[in-house]
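A single chain, nothing else alongside it, follows as structure tokens in the form predicted on its own.
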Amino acid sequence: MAFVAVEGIDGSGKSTVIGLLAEMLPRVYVTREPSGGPIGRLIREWALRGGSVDPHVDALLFAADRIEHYRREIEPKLRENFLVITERYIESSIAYQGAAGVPIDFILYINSLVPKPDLTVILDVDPQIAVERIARRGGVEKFEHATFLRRVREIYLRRAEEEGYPVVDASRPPDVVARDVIDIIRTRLGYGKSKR
């Protein structure tokens, strides 16, 4: 079917987006990084916390968790037809650990063994408005500041210039956003109607 990744700073409304794309469109599964396999969890329980001191560390331990999130989840999902929406891909990766000072080459080359998506959306929201969502749900990771987010941002809004990713405007409602994704998959991929 097709594979799309949406991508964004901490706060930028990621999950809620997805799940109202779960209902509006037909025949979707959704997933996320990090994964629910071991090393996902790993990832979530120590490097996430803090564990991890080098962010090639956090990098090289993403990648992995991708390749085994891609072969275990994502590739027979796609066998079924489905259409796969994950939150957070190599993007993640590239904008997050690339802010953390590890070279894009090496993110890239490291994320080799699985494919592009299909279509990458971005949702992009101002790390103020960010880390104050962040605040109200509580348990700030250690990502999860507004200086290290404004990096975080400037480098996803360089990819989506240079790889031709569409850019949305993620500080309106939900349900609006969720439109506008919904417009773009549909234009760019071709994929379904509203189940409303």
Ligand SMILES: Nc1ncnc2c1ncn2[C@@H]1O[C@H](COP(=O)(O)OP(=O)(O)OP(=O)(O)O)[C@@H](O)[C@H]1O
Given for the second form:
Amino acid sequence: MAFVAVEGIDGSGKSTVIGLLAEMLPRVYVTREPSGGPIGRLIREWALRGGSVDPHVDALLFAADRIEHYRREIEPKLRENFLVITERYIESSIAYQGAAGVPIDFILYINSLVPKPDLTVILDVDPQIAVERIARRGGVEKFEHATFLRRVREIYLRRAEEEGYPVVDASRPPDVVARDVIDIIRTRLGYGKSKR
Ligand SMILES: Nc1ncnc2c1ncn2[C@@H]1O[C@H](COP(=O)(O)OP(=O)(O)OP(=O)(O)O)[C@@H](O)[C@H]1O
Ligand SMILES: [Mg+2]
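Now the other one: the form predicted in complex with the named molecule, given that the block above is the form predicted on its own.
Full assembly next; the chain just shown is listed first.
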């Protein structure tokens, strides 16, 4: 089946929109990175909590987690004919570790062992709005500051232009954003009828 990555800065509404997609589309399997596997846990419990101070280490850990995540979880679900939607994938590494100073060629190289998604959608929102949403949600993490997120957003938007990824205005209400994403999935992948 098809493999979709939903990307965007922290607080752009990825989890919220993916939750709505899972309700509105048939046979969806939702997953996220960092993954639930051992390397994902190391990222969440150590790297993202200030343990890792070198962005190259972050890049390597995220790439390793991705390979493991793809083999263990994504590939089997695709074989079972699910529409697999992942919150974050290769473009997150390019945008975040790129913004932290890792050369993009290096990031692309260490991510070349996993397949690209059939579709990557970028949820785009002003970092100031995103940071306010995160503050309301509570528990601010390593990458969640407006100055840094501005650099991350720039890279996402530049990559979207270069690679032809659709960019969705995520400053609107969640159901409106989700409907746009579904239209994109339908148009670009010819997938699924709404349950509603
Ligand atoms: N379109 C929206 N309009 C207003 N608030 C929103 C919208 N989408 C999400 N939110 C709220 O903003 C906060 C962040 O949303 P969410 O957790 O979905 O973002 P995210 O992109 O998954 O963030 P992260 O990268 O940290 O996982 C949540 O409290 C959510 O309820
Ligand atoms: Mg999320």
